[in-house]
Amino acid sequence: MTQIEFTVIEKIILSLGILITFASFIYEVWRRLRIVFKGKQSFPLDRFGARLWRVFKEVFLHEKVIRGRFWPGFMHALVFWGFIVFGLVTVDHFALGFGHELMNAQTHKLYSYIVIPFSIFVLIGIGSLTYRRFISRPKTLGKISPTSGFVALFISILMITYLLGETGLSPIVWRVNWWIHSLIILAFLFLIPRSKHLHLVLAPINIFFKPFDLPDHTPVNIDLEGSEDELDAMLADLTEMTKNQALDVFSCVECGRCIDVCPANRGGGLLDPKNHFILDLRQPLLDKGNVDVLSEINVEAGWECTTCQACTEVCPVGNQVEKSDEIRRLEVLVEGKVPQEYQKLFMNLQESGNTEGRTDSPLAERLPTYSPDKEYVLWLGCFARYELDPNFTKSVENFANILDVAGITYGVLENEHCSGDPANRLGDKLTYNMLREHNMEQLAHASKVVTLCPHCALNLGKEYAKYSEVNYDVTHHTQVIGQLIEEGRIEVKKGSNGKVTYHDPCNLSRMLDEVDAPRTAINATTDEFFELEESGRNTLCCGAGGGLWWKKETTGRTHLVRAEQVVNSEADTVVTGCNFCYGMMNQGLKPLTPEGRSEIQVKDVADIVSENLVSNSDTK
């Protein structure tokens, strides 16, 4: 390393440069954080250790970045890891400018054996990412970004000037090289807070504070006995973001992964979650200087969302992307604008307590009635209770058969109302609260609830708990079946269903974090099970979520994208663990199946297990 003594003038220039750029950096960061701190609620600090572990995995190991897009993710990791290694070099670089080296010559030389390879890795990584951004240009990255070009150029110059500085340059050339390196670093301080590269600062913070539960919408408590002023204040609050949501907007890296996984966008719809739910709110936040910006969300895009949470699941910087709940509740509660296709649905829920406006249920009449001496409340939900797909009635009966064989007692509620999922997801929080309060009264003496509907399971458990204490446990039927198989309480034989695959319901896999139990059950019945291209927590929505089952006409083909994947997989049987997914598969597979090919069988997990119960086969 060349030894150079810097002049007083150079030190003054360097000091001013550091002072100005640091002041600019701090001002721009604080300008954004000041807005974030105006958000509602506080940042969560529960499960502190788990939050730190998540930061380590997702930030330092780049787990989610690499898993989502391996090659560009790995290239990004090379750049990130290189800059971690480079941190000490940067501090030493500026210390040298003031005549105070942190590392002596021997230490510097030893550390250079680590830094030089990483500098080359960074050049490889940034070169690959630059090619992707400006040459191959994936659509989801959006329009050409000049700042991305500057950043790529700056990083390349930093690495090259560092490598040159480790060679035997003449003092004059070394000094010029040193100043170029210094000015590029200072330019970074100016550029970072004014661009998407602010994620370098905010992403670790955002990932730390990210809620563990999906979805994480603020509950809307409506006190019907409250004063008019209290009601007005509650409605006014609906336009304001939480602290987490505001931090999300400024943390976005604009990678477009949320667009890649969005079923509405993939089906040709309008919804673009990166822009409609995140970036469209960034400038309004800065312009207003407060968090009163949720009304800026594109209304039409908000109604297209299936609320599947795939966008949030895949986000590498910890954003809770989906905000259809926020714009829908504004439209329904504040503006009084309910799309025509949902008006009858809301009226049915208000007048009869169910989505179909029915007063009778032949299925419920055939099943045992719940009493406190029984182990489980068998929650049917509107889909099964009122036969939204008549074929699914058999699935409920098959699950009841499994419980009978296992010797488990159960019964249905005589006065079960809709769990409220459609009203909750479509923004009618008033109706949702009415349904919730009614159901909580009906479940007052229950200790265990089991249901075939993941939407109901999510609402009866996690969503209700946002409003008041829940004193019962909610279990999905696949979890009960999987446990019975593992405990040996039911015996299942291998059946003949051909090639079998499984479609993970969004509410079950992502919101309830259950992916293993259904596979335990299915693998007990077949040796020909295989996974779909997108499975587990990375499943693709069937298109029925977010209340869209009742919106028969939508822009695009959201409801067919997953069905196409099943057809292309050449499965003979597709199994699912959700009544709505079951119905969507039955609607979508037949018209998409090529002529001359056998019809793909749609089954619930309860169907495939019940058909292969050893006790059943022994009695035939």
The other form holds:
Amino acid sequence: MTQIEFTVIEKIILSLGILITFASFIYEVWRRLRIVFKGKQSFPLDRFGARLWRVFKEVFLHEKVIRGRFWPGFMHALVFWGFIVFGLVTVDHFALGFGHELMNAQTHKLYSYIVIPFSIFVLIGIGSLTYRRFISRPKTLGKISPTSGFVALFISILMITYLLGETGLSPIVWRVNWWIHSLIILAFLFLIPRSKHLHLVLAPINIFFKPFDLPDHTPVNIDLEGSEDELDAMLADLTEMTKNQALDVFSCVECGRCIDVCPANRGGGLLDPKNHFILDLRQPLLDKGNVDVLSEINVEAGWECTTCQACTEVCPVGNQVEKSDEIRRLEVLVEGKVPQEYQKLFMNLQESGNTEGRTDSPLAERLPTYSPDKEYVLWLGCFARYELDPNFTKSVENFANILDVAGITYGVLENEHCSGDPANRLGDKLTYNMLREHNMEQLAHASKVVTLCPHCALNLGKEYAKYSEVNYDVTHHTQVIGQLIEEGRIEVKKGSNGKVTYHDPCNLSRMLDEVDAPRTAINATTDEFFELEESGRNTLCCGAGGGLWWKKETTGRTHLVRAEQVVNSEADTVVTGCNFCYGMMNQGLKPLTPEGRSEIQVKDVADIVSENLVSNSDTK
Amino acid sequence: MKIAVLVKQVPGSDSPLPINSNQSWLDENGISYVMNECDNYALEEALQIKEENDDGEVVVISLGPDRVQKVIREGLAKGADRAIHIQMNSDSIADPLSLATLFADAIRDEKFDLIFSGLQSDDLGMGQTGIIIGEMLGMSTASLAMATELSEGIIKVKRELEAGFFQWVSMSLPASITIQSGLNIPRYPSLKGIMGAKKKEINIVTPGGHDVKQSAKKVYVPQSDKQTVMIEGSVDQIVDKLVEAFRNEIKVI
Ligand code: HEM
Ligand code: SF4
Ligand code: SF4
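Since the structure above is the form predicted alone, I would like to see how the form predicted together with the partner chain looks, so please show that one next.
Now the complete complex, all chains and molecules, led by this one.
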């Protein structure tokens, strides 16, 4: 390695350069963070250890970056790991400029054995990313971005100059090389905060602070007895982003993975979560210097969202992408602009406490009534109670049969109202609060609640708890069934359902984080289980979520995309764990199944288990 | 511009309809009530006219027992300025003429420029009340409005005719118009509207009595039964028997 003394002038120029670019870097980052800190609520710090572990997995191991898109993700990992290796070298680089290098020749030499291969990895990585950005250009990346070009160029020059620096250059060439390298670093520093490349600073922070709960919608408390000023303050509050949400907007790396997984977008809808829920808010935040920008979200796009949280699940920089709740509640509570079919739905909920405006439920009458001596409240939900798909009543009775065989006592509430999920997801928080308060009263003496509807389970549990303390435990029926099988309290034999697959309901897999119990149950009944391509927490929504079950006209085919995948999977039986998914599959599969192919059976987990139950009375 | 909107509270389309024990009318306890669908459009039309002209008053008027205050509140929450509630027990079902008399008496002194009402009610479907009131108060009248256009003292109304035809009529004010569903996009009450509605005035009118010209003898659910007849024989015989049945038994050909 060449050893060189820098002149005073060089040192001054270098100092000025570093000072100016650092100052500008810090200023630009600060400008954004100041806006972030104006956000509502504070950054969550609960489960500190789990947060650090998540940073390790998702930042250092690049788990999501690679899982989402293997090759581009891996190439990116090369760049990222290269940068970490280079971090130390860089500090040393500038220290050298002042004649105080940190590493002696020996260490430097040793370290270069690591750095040199990495500089080549980085070159390969950045080369492939550039190929993707400028030559293969997948649609979701959006328009060609000049900053991507600059960054790729900068990083390549840095690597090349580094490699040159490691060869025995003549002092003058080495000096020129050193300066190119330095200036590029400074230029890079200048560019970072002004572009999506800010993600390299913010992604780790954002991943650390990302809330654990899905969906992370803030509760809306409405006091109809309060003063007008209080109401105005509450409504103004609805337009403001939380700190987490504002940080998301500046962390977005514009990769478009959220668009790739979005069922509304894939079904041909207008909704583009990357732009509508994230990037459309970036400039308004900077222009206003404040966080009251949620009304900028595209309304039409907001009504298309199924609130499936696939976008949030996939985002590699830790964004909670989905913001349909934010715009819908503004439309409903502030503007009073609500599609007619939803107005009817809300009226039904207010008048009769259920989505259909009904008063009688033959299913509820057939089942035992809850009394405090019984172990479980069997929560039906409107879908089962009012037969939104008449076949599903059979699934409820199958689950009741399983409980009977296991000797578990249960009963339904006479005065069960809608859990409020459609009102909650469609923005009518007033109606939601009304239903929630009614149900909390009905459940006041319950200790365990079990339901077949993941939407109800989510609301009765996590969502209600955002408003007031919940004193009962909510379980999904697949969890109860899974446990009964594991504990040997019911015995199940292998049945004949052909090739069996499982469609993970979004609310169960992503929001309630339950992917194992249904599989335990299904695997007990079949040897021919296989996974769909998009499964587990990376499932694809059936299209009914977010109140879309009640939507009359859909522009796209959001409700058919998943059914189509099931048809193409060669399954004989598709099992699911959600009444809405069950209904969507029943509606979608038949018209999509090609002629000559036998009909695909749709079953709930309760159906497939109950049908294969060995109900020998000596087990209990 | 002073606009009256007549709204009726009717059983929701998915509500059960239990009949009371003496079979005189429905058992109201088992019914979930909503605002009559086209009245909701009539209200929206009135609110839009008021908002476009930036001045005026929209008054919601309903007739019935206390429960109808629910739809009155809904109207106020959506933006009507005040309301009149004509109190009447629901067991005295009346004919359109006596109902219209009650309305006309209650609002004669208000001198409304416009009266909007729904084309017909979703429960009894008489479709006459709005027009009779207009006649009683000496106003122009039009039914089945699909659009309205207001200009100096004149209202143009697009009326729906048969077979996809329309008719535009120009009428002088004051006018009473019955509104067809679908001519606008009704709003949903905003939170501010709901809070504000509490402070708005509901003027309760109790009519002395009215002349009932028509009453229900007995209310009952029509008997429905299904009869299946298997027709057997050769194709020709089946066809003959079918034609015979269509002609003489079911009398459809
Ligand atoms: C020193 C750290 C990092 C560097 C130098 C870096 C650099 C880059 C570069 C150059 C791109 C290409 C952007 C373009 O041309 O549009 C990129 C994209 C990306 N970066 Fe980073 N990044 C760093 C850290 C991170 C971290 C910590 C994460 C997330 C955990 C991350 C996630 C991504 C993702 C998801 C993309 C888009 C890849 C795609 O197209 O799917 N990066 N990054
Ligand atoms: S929640 Fe689902 S439907 Fe909504 S934007 Fe995200 S991916 Fe699309
Ligand atoms: S929100 Fe996340 S997934 Fe979507 S474009 Fe931005 S970084 Fe990518």
